[in-house]
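Only one chain is shown below, in structure tokens, and it's the form predicted alone.
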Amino acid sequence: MVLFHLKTFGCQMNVYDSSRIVGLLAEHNMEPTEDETNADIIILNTCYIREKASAKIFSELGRLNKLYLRLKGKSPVFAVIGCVAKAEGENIFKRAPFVSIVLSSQKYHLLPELLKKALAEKEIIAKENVDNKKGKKTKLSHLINTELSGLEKFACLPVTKNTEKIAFVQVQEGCDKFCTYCVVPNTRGREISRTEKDVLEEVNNLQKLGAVEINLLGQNVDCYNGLDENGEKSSLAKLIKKIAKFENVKRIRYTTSYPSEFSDEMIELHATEPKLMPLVYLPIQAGSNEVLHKMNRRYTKEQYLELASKLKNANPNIQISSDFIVGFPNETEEDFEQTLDIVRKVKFIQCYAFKYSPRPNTVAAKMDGQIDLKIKSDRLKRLQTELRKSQDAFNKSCIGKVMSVLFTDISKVDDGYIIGKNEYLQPVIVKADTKLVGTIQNIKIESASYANLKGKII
């Protein structure tokens, strides 16, 4: 049996990719390993958006290779896949030879095949290195394909055989935003959607499993146009319907959202589809419209305020979380005051905030006006501040409520008790059987604090 070990970076599709390329590799005899001492194959599944994210993937390689290097006798077939692998490139193999493969995230069906030709061709190249007399060493080939392509990935997956509580099916993949800040057009490629068919029947087997939440993946999940089965274009609304007959499925949620493509169906349906969660994840990145303008973003901060108004008047149990990035080029101080005038007014209760970095390829790296890191910091530091208000309040705010809580693990810290997450992804901690893992408890909460909420089970 060949070992492989995997390790995963970034985002959440980062994430599914994995799970699909473990069963995937499964098809071929290819088992993964913790140990990554004991592999046959090291996979880094690799992201692009965050900064610094090549230097740590090059950092990576390079620590996995002298490990090897000292255990003398072990020399794995490394794969770099995923958004580094298609923005770097030919790169990979000129810092890191030690590698064999480079492939993006649309070609990861193709793995199997390459990983077998490179394992061949370590066994050859060991041989001849043993044998040639003169100490010259024969070089590894390198095997690259990072050209985008569209779905026929999917096609060649095999049906899921396992999966937890709580599954992740992706529905759309890439963006045709191109907002200045964001690499994602060109290491994900341009909107494709999968047909209803194919989702469904995915869906219909993780529910068969025995997944009870299923997570709708896209990098613009809004823009969801796959076929139905006439043939006509299909929405995410119409798509959501058509999952939550699935008996067994109680829980479904959707991410990321696109501002100015999120459907008034898709709002009526937040009102009428009990199983479709309260919480929206809508990433807004700044609260100037100036700002927003510089991004790209096609919306404004009124339009932002709108939408969450209509939202929140179509259910009143509607909460919504978002994205913000400080100190983009030629961001004033009044423009950051607008991003906080927008934290009071919508009181987000989850965000993921960061100070804005230059990515390689982006129209927004060659801006004049880059912000000194200081400032970033300090309007960072300030941001969070803010938005920590709202979570905290907004967590208060659940003490002496009925949630309902899925839970999914038993506490590695308190005896007894298990944790789980409520409709807004808010951690739960209870006292109670650990044969409730798994399944869905109406909870009354007791106490609150910023990381977690704590109840009994009624």
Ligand code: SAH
The other form holds:
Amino acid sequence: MVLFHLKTFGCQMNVYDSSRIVGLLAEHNMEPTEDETNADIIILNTCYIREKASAKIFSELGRLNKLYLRLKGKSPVFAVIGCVAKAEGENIFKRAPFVSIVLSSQKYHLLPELLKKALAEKEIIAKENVDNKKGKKTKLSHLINTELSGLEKFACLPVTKNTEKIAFVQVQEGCDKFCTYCVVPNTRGREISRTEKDVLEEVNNLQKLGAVEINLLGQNVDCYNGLDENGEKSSLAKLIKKIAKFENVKRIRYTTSYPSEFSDEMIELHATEPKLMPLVYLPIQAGSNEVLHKMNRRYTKEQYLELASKLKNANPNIQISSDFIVGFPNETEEDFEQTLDIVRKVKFIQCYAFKYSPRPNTVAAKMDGQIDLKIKSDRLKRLQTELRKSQDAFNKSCIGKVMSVLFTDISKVDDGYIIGKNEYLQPVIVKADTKLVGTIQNIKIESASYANLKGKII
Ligand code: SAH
Ligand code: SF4
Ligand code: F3S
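Now the other one: the form predicted together with the ligand, given that the block above is the form predicted alone.
Up next: the whole complex, starting with the chain shown before.
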């Protein structure tokens, strides 16, 4: 049995890909191991979104290689896959020559074949090194494929035998938006949607295995337009309506939305489909129209606010979460204050905020007016304080309310307590029988902190 250690970085798309890779490698007698010191294969599924993320991959490669050098006598096959693989390509072999395989996220189905090749070669080299007393070491070949081929991989990757209650299903791949700061259109290629049949088969399989919550994934999930059974273009709302018909599926989520692609059909569905969770993840990035324009985000602050109020009018339970970038080139103090202003207006409930990171081969990296790191750090801190206020206020407003919670874990710190997520993905902790893990319960919220809610079963 060949053991592989797979480490995943980056977004949910990578998490999803990794879960399917585990299924694929299982078919080839390769088994995952948590133990990084005892693997025949090390696979890093990587992220290129910010400089820190991609630097982490190279330091991780260096660390793991050193670790095995120290362990002597053992040297795994290293594979770098995902967004860094696509963006850096051959460069990875230059910076980390001990890496054998570099593979873009759309070529995962080639992984078993390449791994087997590298493992076989390793064996031959090991033998040669024993025969050759001088210790002349021959290096492993470098195997690389960083082509973008759209949906090819989905046909080849077996669905993981996931028995988790919460399941992720990628419905769309790639991005055509070309925000001027972002590497994703380069690392993941053009937008392309899986067919309804393909998605529904996967959902059906997952719900039979016990999934009650389905999360639909796509870089721009609102742009989902896979073909339906009549060969016509479908939409995210139409797809969700079909998924809602599966009896075992109790909750549906989707991520990530692009504000100007959010359809009236989806707003309407939030008013009528109770399985659709009332949390909309709608990255705004910045509150100033000038900055939005320079980012090539195709909406204005006013349009965003209008969409937020349309959503809340359609369903008053709806809450919005978002992503922000501070310190985009030429962002002035006034521009930044408009971002703070948007936070006060929309009252987001959970957000991610990032310092702008210039990325290779993006338009914004070449813009004049790059902002000092000190200013970026200061703005990030101020934004996070404002975001925290709105999240705190929302958490407090939950006290006294009855919320639906899908329990997934037994608490490791509080004996006799179980943990789950409510409609808004807030962690909820309750004293209850551990048998309730895996079920959805109505919980009356009794207290709230920034990190979680506590309550009791009613
Ligand atoms: N498709 C999604 C998210 C993609 S990446 C969307 O359009 O919103 C996730 C987040 O990373 C983005 O929302 C953005 O806030 C952040 N991000 C992307 N590129 C970045 C960069 N160069 N510097 C800092 N943050 C960045
Ligand atoms: Fe990147 Fe923009 Fe596409 Fe999101 S919409 S993945 S931020 S280019
Ligand atoms: Fe990172 Fe690629 Fe996702 S760059 S955020 S892993 S699409």
